[in-house]
Amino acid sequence: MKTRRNVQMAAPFFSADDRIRIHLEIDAILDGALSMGPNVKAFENEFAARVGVRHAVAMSSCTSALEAALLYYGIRDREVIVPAETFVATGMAVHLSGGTARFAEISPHTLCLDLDDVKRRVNDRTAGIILVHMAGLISPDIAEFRSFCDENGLFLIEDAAHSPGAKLGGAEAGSFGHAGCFSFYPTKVITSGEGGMLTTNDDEIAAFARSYQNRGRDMGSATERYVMPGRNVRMTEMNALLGRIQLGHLNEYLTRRRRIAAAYKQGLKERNDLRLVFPDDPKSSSFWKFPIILDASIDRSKLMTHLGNHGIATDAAYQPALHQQPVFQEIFKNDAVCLGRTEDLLSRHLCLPCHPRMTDEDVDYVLDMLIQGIERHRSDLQQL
């Protein structure tokens, strides 16, 4: 048997040499601008560089560019599309922007957002769409939702919480849609301990993010005008500076990942009692984790308890879905949301830890316990 081991479904990392950097760069950082300085500055540069976009808006987390973003469009009183298997800021972002969400079915082959489905449920209340990259993958249909709002007067926002670095067709998440929202919170791809990244090629939407960032102020004006109402959702310099040394690791990371994915795919793609979450092109995914969808006579549960006695971390994210959620029963009351497909998936998907400070003994050791627990934990009804 082998030895147990401690495998976590996420695990920041900063090797000796950054931490060399970061402890020579505080001084700086206390001498100067504690928010909203050099560094800000430059890691909204370096990161609209790599995701190949004209702006870049250094915010205090996903949720606040989220809410930048939808604000802008106006959504007060009109619906935006949204999947239910996302975390809650995505469809509370709509909600405090003053929209209703209007909740959708995911893909089985993805876990985003089914483009079909999408479609049906269109009206003319619709003001447009998030599309969440869940597990870090970029929807093979991304270029047929930016065509399709578009062609209807929607816009399209990428929830690019996952995806830091995926890529399809040559470009980049966050580059597809005509806004794209980041995360740094620590558990992502890449961290700055909290905060956030809007991304976009439209000067107008750029012009009011960096205005939201700072209360509503006129960025334009030599004196303190206040034009819009805004927050104070800025970065400071230490999570700016976190987050352009880890934006320099960013490459090695996504090897490392998809190293991982690919091992686990080969480990288990002879099983018939799952299925893999796994792009055509692996490089369009940045493999945040690694989902599977388990076959109905396994027993998730005693699964997920097997895995964690092992010292094995796992989850099955975003269950419930927002629309079971009761914070949204609560505002939608009589409404009653019915997605039987996201239902079930959500029912028996599992996630995989997937990150670079896992070592190959441990993917070796999650694969093995994985495939035990599942010959040792199906449900009754195998029983029947």
Ligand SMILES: Cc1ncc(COP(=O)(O)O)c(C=O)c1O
Second form
Amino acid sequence: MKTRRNVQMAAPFFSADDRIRIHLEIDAILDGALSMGPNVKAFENEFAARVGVRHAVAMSSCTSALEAALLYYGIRDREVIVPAETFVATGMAVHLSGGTARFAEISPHTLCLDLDDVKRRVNDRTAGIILVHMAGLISPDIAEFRSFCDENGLFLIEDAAHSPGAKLGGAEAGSFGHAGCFSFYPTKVITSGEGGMLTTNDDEIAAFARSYQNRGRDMGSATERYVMPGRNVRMTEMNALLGRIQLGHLNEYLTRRRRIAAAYKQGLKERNDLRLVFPDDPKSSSFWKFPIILDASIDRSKLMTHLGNHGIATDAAYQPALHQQPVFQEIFKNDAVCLGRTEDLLSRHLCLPCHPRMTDEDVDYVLDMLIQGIERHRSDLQQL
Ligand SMILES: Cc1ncc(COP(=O)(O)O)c(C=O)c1O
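The structure above corresponds to the form predicted on its own; please provide the structure of the form predicted in complex with the ligand.
Okay, now the whole complex, with that chain kicking things off.
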């Protein structure tokens, strides 16, 4: 009988040394700028250097970064292609910016947008595409997505909420699209408490985002001139301090996440009752979570309960898919959206925890309990 352990889906990590530094630096913050001061500037510069882009604009969340990018392009009465497998914020940002989300199918190999399905959905109302790097994985088709967008006058926004540090062909998430949007919510790969970052090589997008986050202020003017509608979606110094400290550890965190993912892969490779969503190049994912696709014979809900009863948190992010969420069903009521492949994949997928606070023993325990749960909750129809 295995000793029960407690394994969460995510757990932010600040070491003892990080805590000492935070306490010391908070003192300086309290005597200086509390918002948009030296920590925000440094966080932006360090993040831009890491991603390899000209600009990084620190914002209050990934949602506000998405809205800034969409408002820059002006999507009123136009469509933006979005995967139905994403957090609700991706689709909501489109609607709150005046556009309509056009949901598309995901690839079974990556759980990211399927390029062929996207191409089929482009029409004369399409303004652009938001590609979500699901669970941290950069689609191997990303270069093709970008050239398709460039050839057809569409924008490409990367929703990189899950994927800081993921790298494909020498380039990092957030540097492939016209803009990239990151989240630093506490469950993410790195956290600043709340917070987001917009990355871009485009000077105009960066200038728009800086004005937008300051209620549309003319950032070049010494006097207060407001030149467009904007919001207050800035980052505080405290958030930026936490974000900088976490960014400094990003490589360590990614190494640990990738080791855990490799251990899962090794432990599950012989099973023919599930399939891994694992990239050819492990560096192309930050392994925010570890998704697997279960065979239809496995009762996922019972399996999740089994794991929960043994202290292991799992989730089925993101089910229901976006087009099945009440908010979008209300919006599309006369125009039912049907995405059979996405719905099938989401009904069978399961995300295992994968984060630096997990020990090797935790990983072995998750594997043992998963296999035990599958054996118990599989209906072996072939034996009937
Ligand atoms: C794919 C995706 N996009 C956008 C967001 C929104 O991020 P934030 O909470 O920082 O606004 C999230 C957050 O969970 C997300 O997972």
